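Take a look at this single chain in structure tokens; it is the form predicted on its own.
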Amino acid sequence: MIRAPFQLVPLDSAQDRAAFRSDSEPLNRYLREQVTQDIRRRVAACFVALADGQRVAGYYTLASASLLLTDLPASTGKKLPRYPTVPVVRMGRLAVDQAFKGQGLGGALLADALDRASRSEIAAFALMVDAKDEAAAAFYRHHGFIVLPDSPLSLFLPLATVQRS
């Protein structure tokens, strides 16, 4: 029997977060020091990829948000109702431990986030991200995300485009 290399689950207190080391110290610190407060306050949900049962190999966060209709590309905005804002799911953070880089885990975490957002019973037009830098923005563009016209590091992917199996 072949075992999946990672298990994707909601974060809980039993998982080892102390050993997590991505290339971004703010993302490491967030996982170690702040994420449980955000979960408790219901301002973010955190999902982790576990290796060997309890070691966090990667994580991402999701939260509800909105985009101004006028911030979307005109070709997208004209297809939507004329409300001032559009509901979206914001992926606030995405990080992979250095020991697990190059294994496609970032893409797998993104796919899981898109799947969770598209399956939600609460309506949302898109998954939105604020990339930390141009390399991160390129990662999202590679996966089909669209750049907001006036903010090159803010991108979105309409959830209607997500293939449901």
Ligand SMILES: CC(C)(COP(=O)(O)OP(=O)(O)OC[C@H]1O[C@@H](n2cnc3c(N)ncnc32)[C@H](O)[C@@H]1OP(=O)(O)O)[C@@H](O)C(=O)NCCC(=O)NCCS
Contents of the next structure:
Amino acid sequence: MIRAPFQLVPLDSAQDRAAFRSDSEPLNRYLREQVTQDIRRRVAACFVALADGQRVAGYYTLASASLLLTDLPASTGKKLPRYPTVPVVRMGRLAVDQAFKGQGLGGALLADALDRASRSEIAAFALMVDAKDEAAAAFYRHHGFIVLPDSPLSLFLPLATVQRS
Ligand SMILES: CC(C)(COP(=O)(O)OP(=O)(O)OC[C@H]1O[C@@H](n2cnc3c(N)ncnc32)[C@H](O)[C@@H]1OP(=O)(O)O)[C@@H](O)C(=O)NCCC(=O)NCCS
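Next up, the form predicted together with the named molecule in place of the form predicted on its own?
Next comes the full complex, and the chain you just saw is listed first.
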């Protein structure tokens, strides 16, 4: 359960992201140095959890993507149309500042991403993630994500199974 009050909103330039420190330096650097350029080029959207009004406590990114039908588990693929690919939303990055870990914020950011993806007017079959390591993959499995049979660090959650808020 999430304990501290956080606001989940799109990233904007007034927010303080300079001090953001998760366990992953590449994810910290991405938020400091790269994300605004990706947003400007429309290759990623970024959403943040704000603590104390303007401090970024966690963030994630979303973008359109597609999955090869043949990469999905056979039991999932057989229920989908016979097109070569299926549309998905990719959560490219997810990180929580060390000061806010273990308070349910990672789970709340994931729920927010699933909610945004399932509310979109543009159809997507699932939210997918490429976990950066086995610990991250375990986090997603804990939240019900399904592993792609041939790539244990790629996982998806069908959006039809998500309860909209
Ligand atoms: C992974 C990360 C986002 C989790 O954030 P968090 O706020 O500490 O996680 P939460 O407190 O929301 O945990 C929610 C649930 O996931 C579980 N969980 C957390 N990390 C887990 C892991 N590595 N494996 C399995 N379960 C995990 C918690 O036990 C909790 O379970 P509960 O709801 O049943 O009590 C955070 O540790 C982080 O930023 N890590 C560095 C970056 C990273 O690995 N990102 C992953 C994307 S590549």
